[in-house]
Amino acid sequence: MAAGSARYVRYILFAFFVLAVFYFVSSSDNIEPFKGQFKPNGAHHETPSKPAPASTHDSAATPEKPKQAPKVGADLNPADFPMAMTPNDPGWNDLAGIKDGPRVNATFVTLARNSDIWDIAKSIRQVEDRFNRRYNYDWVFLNDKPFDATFKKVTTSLCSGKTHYGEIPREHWSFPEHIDQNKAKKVREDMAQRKIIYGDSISYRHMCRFESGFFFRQPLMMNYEYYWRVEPSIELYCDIHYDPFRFMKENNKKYSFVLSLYEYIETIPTLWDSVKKFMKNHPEHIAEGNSMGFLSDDGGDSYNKCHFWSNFEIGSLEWLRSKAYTDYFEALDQDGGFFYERWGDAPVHSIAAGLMLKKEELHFFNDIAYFHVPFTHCPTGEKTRQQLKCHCNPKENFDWKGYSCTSRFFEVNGLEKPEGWENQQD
């Protein structure tokens, strides 16, 4: 019995000895077979006799630096950085971190008041979450009054790119000298009685004139080639898997839209008369292969009221600053329809794009899902919506409804309508 007990004691002592040796070996920094192995906590072992080079960092102590966005205008070959346009393309699922590839000289632009801060904050979150957090494009904010500290602080904190704040000069937000104030006042009073939307508003007229002829001439905007207009309280319903600015530039697109509809004729009764006068005086500005068929049902004799809804638009600033467009705006401005009627910037932009650009220079972004009260553009096609992780209701899509002009755009350009459009006509 005593011999058996002694044997058990020896076994126990031997086991402790083995464990002690194993612990000593596994914890030693001087044992060659463990050189370069990683400890469970991620610290890297090196032999004391060979100090690590000065450029070697402890992975636990120094986190990896975030990837920096390529500089605008960097000498990069776009072919080396293909845009992910379909789920079969490289980079389609790469929606985290800064996106590789070149950047276009472009900016978002917003016309806003200080009181719009929380409405524009929502819009910025939509744009950043769905697209710009991976691209870091700049944002230009314009106001006819100075922006206050709260507006600047909130918007700067939300935007991933640089933010710029500009005050609109008085001559771009006032009545031109040639406008008869009494006549303009009577027009506003008449429109108010007829309950025409914004019919009695002076500020709305200044806004429409500014967006028609001056936003692209602001000093801050002169630094860019392309713009993306963003209004307060908009929504983007789907992920954007590529850079729309790059798409515009590399495909020679000058103007784009997501919604189109008919304008209220009460607001533009003589707009087309002014346009026809301009076409007669400046035939050199009218492009061959234009989209007159989108604007007129009778070859240009009358206007069918179709226009692109300009609260969303991505376009070329160089085109808007061209002699053709500035001549066009100056002619319309001289006729006074921004104040004697209530010409909107949407038909003004749309008519210019339809007449001065070739068909192939216009683009419809089916895959950029968008909402601005009261209309929704929800991409047509269930497969597309699922691939883009959209959260819009396809029944609310306005594209193929009777009051939309998008069908006409497809027909004029000989484009095939997206699968399933027939089911969204009602």
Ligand SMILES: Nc1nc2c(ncn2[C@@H]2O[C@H](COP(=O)(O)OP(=O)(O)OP(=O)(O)O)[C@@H](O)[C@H]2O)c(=O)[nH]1
Second form
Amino acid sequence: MAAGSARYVRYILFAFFVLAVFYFVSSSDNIEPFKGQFKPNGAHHETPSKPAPASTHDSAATPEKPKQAPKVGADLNPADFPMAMTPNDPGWNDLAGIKDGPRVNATFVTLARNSDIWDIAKSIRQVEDRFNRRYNYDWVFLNDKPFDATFKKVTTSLCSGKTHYGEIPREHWSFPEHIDQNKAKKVREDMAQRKIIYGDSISYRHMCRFESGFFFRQPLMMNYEYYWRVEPSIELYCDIHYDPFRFMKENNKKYSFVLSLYEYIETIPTLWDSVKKFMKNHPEHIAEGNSMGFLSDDGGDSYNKCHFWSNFEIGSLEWLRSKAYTDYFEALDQDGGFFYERWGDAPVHSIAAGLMLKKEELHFFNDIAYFHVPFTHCPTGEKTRQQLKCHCNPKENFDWKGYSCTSRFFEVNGLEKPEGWENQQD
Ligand SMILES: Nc1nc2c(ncn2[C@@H]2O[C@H](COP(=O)(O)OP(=O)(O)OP(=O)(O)O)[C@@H](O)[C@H]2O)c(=O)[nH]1
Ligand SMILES: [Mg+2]
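Form predicted on its own done, so how does the form predicted together with the ligand look?
Shown next: the complete complex, the earlier chain at its head.
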């Protein structure tokens, strides 16, 4: 009897053992090995966000379909790839992977010194994260000196598109022959005394003249139709859900901005006189239905100093290379104000866009949130900011404050201001 009950105890223990083994094996399928662990070689092993297909031990199971390569190209018909412009449009939330669809013949462009490397790295990272990692547009870098190996290495590693590096020829970054060096020097000394920002700088003047008249004619830029200018240390605060280059092209836009303001008159005392002379000599270049109302409060007699802030621009290179713009730049350059005063490329571009383009060819991007010290454009409208996952402080939005010209732009164009603008006036 004792031997018999010992046998039963052995049977029961054995049954428990089998059950325990069975339980351990079946539950081990849910253990994800190496999730987020550091591998011994130092590489961070990321568990794919999509769970691996459950192991069915079926060798005949259909293998996962390979992902289709994105359809990308200049030759695709835009009508087959409508852009998602609002959260209700299909594809709005598709912010992963490379975006299918046509591309515009366009590039980012940056003028920079080698010493700007970490400031431009920051800008590139923002542009890539918020937009370009899905579109892979090229990036052209321009410099009056050769770019060094570090600049090229770091920027190439951050850009998703092709990178190109160009050295600016001397004639685009020097005093033209007709400039009287003594007169220019006296101006710089006087501006230094009056503490006018960059008033004593020669290189700043070359930079402004280059951005006004030459960046779009550099050999590397000749291959492109549209550009997006990016400066060091800018911020982009919201996701960009559609391709602004395509928006520009498909809507026949030639120039765009996010911030506008009044220029320091000390830097451009005679600019408008030169512009008026140009208008008289070249009436053929002045567009009908232009934005004179944005630039002048008295029908063109005087300049109200409003300009688009050109450290952000998306625009048409073909327009800048047109006879109209070329004649305009040459007329201004002859008058010498880049050196005898301190004309900035912002008023120079803005006046050209205001006079030589039709009103409808200009565009204000409310949905591209932007910062360049010291001004912020943070989209007006809480709903818009949430939809675009913006991280800017709406109180800092400059658009409707007293020193901005954006209200005027809306009025000249008969546009309705975005909801909530009244609460952001101070
Ligand atoms: N290669 C080169 N680039 C320059 C030089 N000076 C300015 N830049 C670039 O030209 C652009 C405008 O210059 P900034 O110094 O940013 O001028 P700003 O925006 O008016 O003034 P900040 O408030 O200083 O930004 C930037 O992309 C600079 O990197 C220069 O001497 N050489
Ligand atoms: Mg700047």
